[in-house]
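The chain that follows stands alone, in the form predicted alone, written as structure tokens.
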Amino acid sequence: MPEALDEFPRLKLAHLPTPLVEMHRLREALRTQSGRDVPRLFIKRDDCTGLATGGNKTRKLEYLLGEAVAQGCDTVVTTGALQSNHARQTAAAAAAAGLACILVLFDTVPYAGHAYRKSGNLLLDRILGAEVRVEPAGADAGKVFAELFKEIEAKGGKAFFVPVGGSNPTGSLGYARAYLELADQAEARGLGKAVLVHASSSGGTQAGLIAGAQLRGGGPAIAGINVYRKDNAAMAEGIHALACKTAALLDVSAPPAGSVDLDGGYLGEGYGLPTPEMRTAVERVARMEGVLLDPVYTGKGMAGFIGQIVSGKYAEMEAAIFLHTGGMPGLFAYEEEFVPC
């Protein structure tokens, strides 16, 4: 099965395989809270992929930058919000590959924390040597990128564009491979019926996992927690479309329509905006398992994971696995949420 993934250019950047760790103390707490038995709880530590504090985008960037190098590009361009984990990992990947990196970050999250526009991922982007260009929320993205590509070309460069979150079929190959890795780990631990839950945003991680399940022909179920958009049904449709394109790259059958499990109940007011449930989840996992989550993705994802476990959604499962997609540097940009002023 992995042979299908080996047909694509890949620049090895990640520390793999990442650990699969059991969360004993959290399980006991949720068993007490819910008054019922709960599945064994695990965390898949994709915050340990290496590359500038790690995260899920590194797996995607292995294929994306592999394609960039194969095309002879010398400059990587990507985009996101100011505290984009993807931008930070792209800057690190470009540095490791010896490529220039330009980050076009849009100031779209209406968060007024004093460190949000200076610290966290934004600080690391600059330390990693990326050129950071900040655009206002209402900027014309098409015009911004058209002018930037002309500028790079005029200087004799060749640009490679990486979409938001690395979420296209090429990037999603990274999580098709990750699904094979996780499923093999679960099998080696003797876990039978299991579910893999994760924060879902630009869609490439969930789409890649779904395509990986199609490639493997079975394994843990896949469930996303929407931390990105209020139009949950449309977001699920977009993830399904991307999963179909990724499956087509791998020459496997497309996932059936309506097969994307996406819970929209934990987004709150919007992307990047804190919720009480997120704060509780971040502090609870830190103090029970010694694991740091982030305010934008894994904090809300873990809030959903805990809520689903307590509600009994996975009562029939032997194990529930949370995919830790990284993002810890974002804590420093949201310090007001956790430290009294």
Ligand SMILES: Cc1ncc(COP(=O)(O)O)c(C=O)c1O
Given for the second form:
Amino acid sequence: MPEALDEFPRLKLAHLPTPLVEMHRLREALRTQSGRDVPRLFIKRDDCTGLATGGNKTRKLEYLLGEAVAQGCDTVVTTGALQSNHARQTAAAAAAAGLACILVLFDTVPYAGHAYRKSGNLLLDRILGAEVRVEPAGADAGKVFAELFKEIEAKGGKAFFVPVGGSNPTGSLGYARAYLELADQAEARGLGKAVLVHASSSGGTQAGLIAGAQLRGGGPAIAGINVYRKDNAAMAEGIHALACKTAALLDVSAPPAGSVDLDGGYLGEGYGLPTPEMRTAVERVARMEGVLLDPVYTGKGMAGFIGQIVSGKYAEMEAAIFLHTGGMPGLFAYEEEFVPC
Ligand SMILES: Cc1ncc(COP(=O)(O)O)c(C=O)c1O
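Got the form predicted alone; any chance of the form predicted together with the named molecule too?
First the chain shown before, then all remaining chains and molecules of the complex.
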């Protein structure tokens, strides 16, 4: 591991390295479906990072909470949607680090499923001991956080704010580190020319991976599937800006402008709203590979991965790797998408 990544405070929270597993049955099915040869398919199991059902945020939180502890903070505050996987992993990381955790969750997703407002990640947040504060969609976030920080200070506490998705340069260091881990695994197994495809939302995962590629000076290509914003170009620009800041932290050159590969074709009606392709992808991968995805991120991400493979986008590649970023508890919040209730 390059020294640059060890220069920042870091708590060891994740079970690493996560496994890289070949998906033989899915490859065979996509070969038949497309009528063409397809690259070897793999899944990088970052759903197995270990913290309260795992996921990508655990790697970011290693650096973020490392910073919180270094600053002497005792209360972690973060935010997201009601079914935020990031919030759940932050609650777990704070518990493991012996810090208090306050989650400010905004009720922004217009999904009317009956379990959405009580089960899934929300249930786990409470079991993990976080204080959960729910705010309506239109709430003034600036005011909510200003009042909360005052309240913590008045009680003698010191707050550490983790931005949505843990997506700032410090959090992205976790995915620069992940890129090196994956690229080494791919090289050791002789995968050859490869691409890494994943669901992209607040952008820290993709930005970190890109910064990691800059640090390593080569390795698998990186392709995001947008599950978050309707304005794909603006989202790609934001990811590029964050990748540049992360690269600067690591003292490596910035990625070229316009180089972020982000596919906006699988979002559907919007963030957190199910699509038929997501449902098919979740069931297909569960039934062919025994792997559980989620309805908000990895289900749409996998729908994109499958669509891109079938379209021949990766015909020149020897291997295509799907980064499983976690999110499985979300299945319980969206149960009627899969089982008639
Ligand atoms: C399961 C899962 N996958 C992917 C993502 C996207 O990661 P990022 O926000 O770093 O783009 C998230 C973010 O919350 C997530 O929870």
